[in-house]
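Quick heads-up: it's one chain on its own, the form predicted alone, in structure tokens.
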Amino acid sequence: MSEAAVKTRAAEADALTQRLDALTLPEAGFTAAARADALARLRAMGLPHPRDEYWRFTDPRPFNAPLPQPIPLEETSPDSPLFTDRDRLVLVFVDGRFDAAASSDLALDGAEIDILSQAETRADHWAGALYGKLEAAGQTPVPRPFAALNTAVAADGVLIRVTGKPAKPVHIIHRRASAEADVSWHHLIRLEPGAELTLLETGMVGARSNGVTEVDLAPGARLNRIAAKRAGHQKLGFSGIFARVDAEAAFKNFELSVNGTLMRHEAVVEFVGDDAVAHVAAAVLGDGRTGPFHHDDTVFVTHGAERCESRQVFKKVLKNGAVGVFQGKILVKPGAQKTDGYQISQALLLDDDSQFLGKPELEIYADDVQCSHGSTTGAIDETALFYLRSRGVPKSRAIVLMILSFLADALAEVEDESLREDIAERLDAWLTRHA
């Protein structure tokens, strides 16, 4: 090994040491073995650097730094919170720690809900067999260091085991109390055979955040997850979702992202049973007017069973130098016949300074499949804009309507019509303010 390579390796090891030294490791109970394993894996793989294949579009160094830059608490949103007008079970986390006083009672027919920090000491807890397992499996073939870091150090999160069909959704709300909070949380969601759940997640999380959600769907289970975690203009955020989907189960995941200096969302989905469905979708709005905006969606879907359907639908609207990234892969294993895999990533650039970087991939080892991918980047259709204006629609409103039309395919992945309307109204309000 050359002297330069030795120095680089030493610098990377030192960066990891500084990152870990800045954290307080939780006292582990049933998660102890998984946390130790994750920490060992992290030390072996190291923190990511710009030379890594799946980080070449996104600079990981702000995530690698020991501490984040503070974000003033007075930064607020002019919008009212999402989904507050519906009956739901509310779980509030403040700087990543559960706030029982602000939350609902945890009792919910058809579901067992616990808090990670409170349940750790229960050696017989069902989560002990799941914590960190899907994250560890998702490290192959692509290493995901920040997910391993999360498994090792996350101090809190929600544990949900669903056995029936709860009458109302579970709503996780994130709030801030410290300007410099470096937040990690880890959720476990287990749906037993035939169970169903709608999971909502909203709010603003810390100056820097690292969140992981592990989803385990038994045969015939159905999970609809809608996340709309607001980011401040200076916010750094990483999130990872790791889903295992068994026979005839359905996983629907939609994320709305607005603002943020540097945001990275990873989704890792694996089919382990036949005739299952998984849809992963996102709508992203980025405006670089008040500072840098960089948003990265990285998705890896593995088809390991027959007759499974996957959809990746990602739409990004970018302006004032904003940058959007999409890296999506569909892997079809030998024997995964009748696979139906679809992937689309599209960006609407509202000026010449913004950019979209896409890397769609297909890797197929079965011969009876239907897989496709597409990626497009474009500007506002001037002909359509002229048509709307000729019908008396003001230019700013016409642009908003065209953007909402562009995002419609991603929003269509939200099955619940009332939830979809709530999100569309929020998008309309944000676009109108930024028109």
Given for the second form:
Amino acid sequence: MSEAAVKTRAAEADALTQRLDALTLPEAGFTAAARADALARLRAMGLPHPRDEYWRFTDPRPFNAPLPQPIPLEETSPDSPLFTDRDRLVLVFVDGRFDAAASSDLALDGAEIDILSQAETRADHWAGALYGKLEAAGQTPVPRPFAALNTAVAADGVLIRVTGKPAKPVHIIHRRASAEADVSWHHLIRLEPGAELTLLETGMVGARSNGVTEVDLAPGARLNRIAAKRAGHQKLGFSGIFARVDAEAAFKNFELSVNGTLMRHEAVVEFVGDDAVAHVAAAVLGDGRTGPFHHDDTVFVTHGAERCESRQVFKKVLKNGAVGVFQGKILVKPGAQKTDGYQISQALLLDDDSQFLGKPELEIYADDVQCSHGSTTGAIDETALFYLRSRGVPKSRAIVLMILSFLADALAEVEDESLREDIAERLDAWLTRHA
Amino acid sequence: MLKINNLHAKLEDEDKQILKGVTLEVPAGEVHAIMGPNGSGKSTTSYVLSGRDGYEVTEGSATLNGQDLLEMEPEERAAAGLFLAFQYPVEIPGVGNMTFLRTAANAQRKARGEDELSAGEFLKLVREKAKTLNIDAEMLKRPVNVGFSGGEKKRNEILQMALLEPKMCVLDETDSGLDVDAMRLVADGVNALRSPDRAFLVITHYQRLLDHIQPDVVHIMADGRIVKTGGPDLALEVEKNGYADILAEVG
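Switching from the form predicted alone: structure of the form predicted in complex with the partner chain?
Shown next: the complete complex, the earlier chain at its head.
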């Protein structure tokens, strides 16, 4: 190793030590062993570096600072809150801590809901066997240091075990109370055989945030998760979702992301039973005019069972120097015959300054499978734009319609029509403001 | 209604002159046809009139009821009463036909200082017009032109025309890609919209569309100019003898 390389490594080790020293570990109960294990794993793997294969397009160093830069609280939101005009069970987190007074009663027919910080000390809690397990399993073959960090230090989160089919969705809402909060949460979602749940997650995240959700779907379970967290400007955020999908289960995940200086969303899905379905989709909007924008979706889907269907549908709209990244992988293990895997990642660049970096990967060890991917980068179709304008639609509105048209495939992944309409309205409002 | 005078236009990126002095007047209530061989500038005329990007007008004028069309954005031309029925209507996935139609109709009403139509009023209006054009209500629910047959796309153009009630309609090779029955249906739609205060400019290669949409005046276009103007008989002459005779005659 050269002298320079030795120095670099030493500096990185230093950064890790500083980061770890700055952490306050929560009072742990049943998660203690998992947290200690995660911390040991993090020490062994170190913090990520642009040298790492899966960090080549996104410089992780801003995440590595011991503490985030304070970001002033948002005064008002230009949008009305999402999903509020329906019956829901609301769970509010302020700077990553559960706020019981602002939340609904936790009782829900067909589900058992606890709050991590409150349940920690309880003996024989179901979550004890799950906490950090799927995250740890998701570290192979690609290390995910920020997810390990999360498991070690997450202050709070929800623990939902669903046994039936609750009549209403569970809605997690994030709020900010301090400018400098370094927020982390860790949710565990376990659906028992045949159970169904719709999980919504919205709200404004902290100056720096790190959220991990572990999803464990038993045979025949169905989870629809729709996240539309608001990054606001200048924020740094990491989120990881780790899903284990058993036979005939269905996992549908949709994320809407707007704004944010540096956002990295990782989704790690593994099929462990036959005939299951998993769709991960996202619509991402970034405008560099209101602050730097870099958004990275990194997805890893492992087909470890037969006849499973996976879909990755990612659409990014970028302007004024915004950068979008997509790294999507489908791994088909030996014996995962009749796999049906598909991924599409597309970027609509609204000017010459924006950038999309895509890395689709397929790794297939079974011989009777159907796997494909597509990735495109393009501008708005001038002919279609002219068509709309020739009918009297003003140019700015015509552009919004064309962008909504571009995003339609991702939005179609939201099954519920009224939820889909809410998201479409939010998209429309953002696009109109940023026209 | 529409006055085009000595219109010259070229492609923005190339030096190739396409229109070399088109002069033409379409009075209210009349239907004029432009016929001509491939590459004569028929479609370019329609694009320049409607304001498509990529063309540069180097000389001449085009006015609609005295308003200078060439100074306006495409959406302003539409609000002023110009409508272009596309040769190849564009598919726009993810945007509902109904949303599109209502956005267009209300944008034009707003531009003209008229009240916008509510969703309910608009739905009623669309259903009524769609029925007269034999358009399935299902088609209105689908994304704009996506999965439409050639005939459905053209009928959708005519439906837009019926809803937007333009003063001056330019039909760019509306007959292309249509079978005889579809062509008749589209022609019926156009004929239903004929009125003393509306004019049509029908661009076509073939005479057969003009069997169904009877023109008052026929213009022959060649090499970027109107080279001959006559009555409906001129179209029959083209059908019988081709363009060669006429082009030879006008030199």
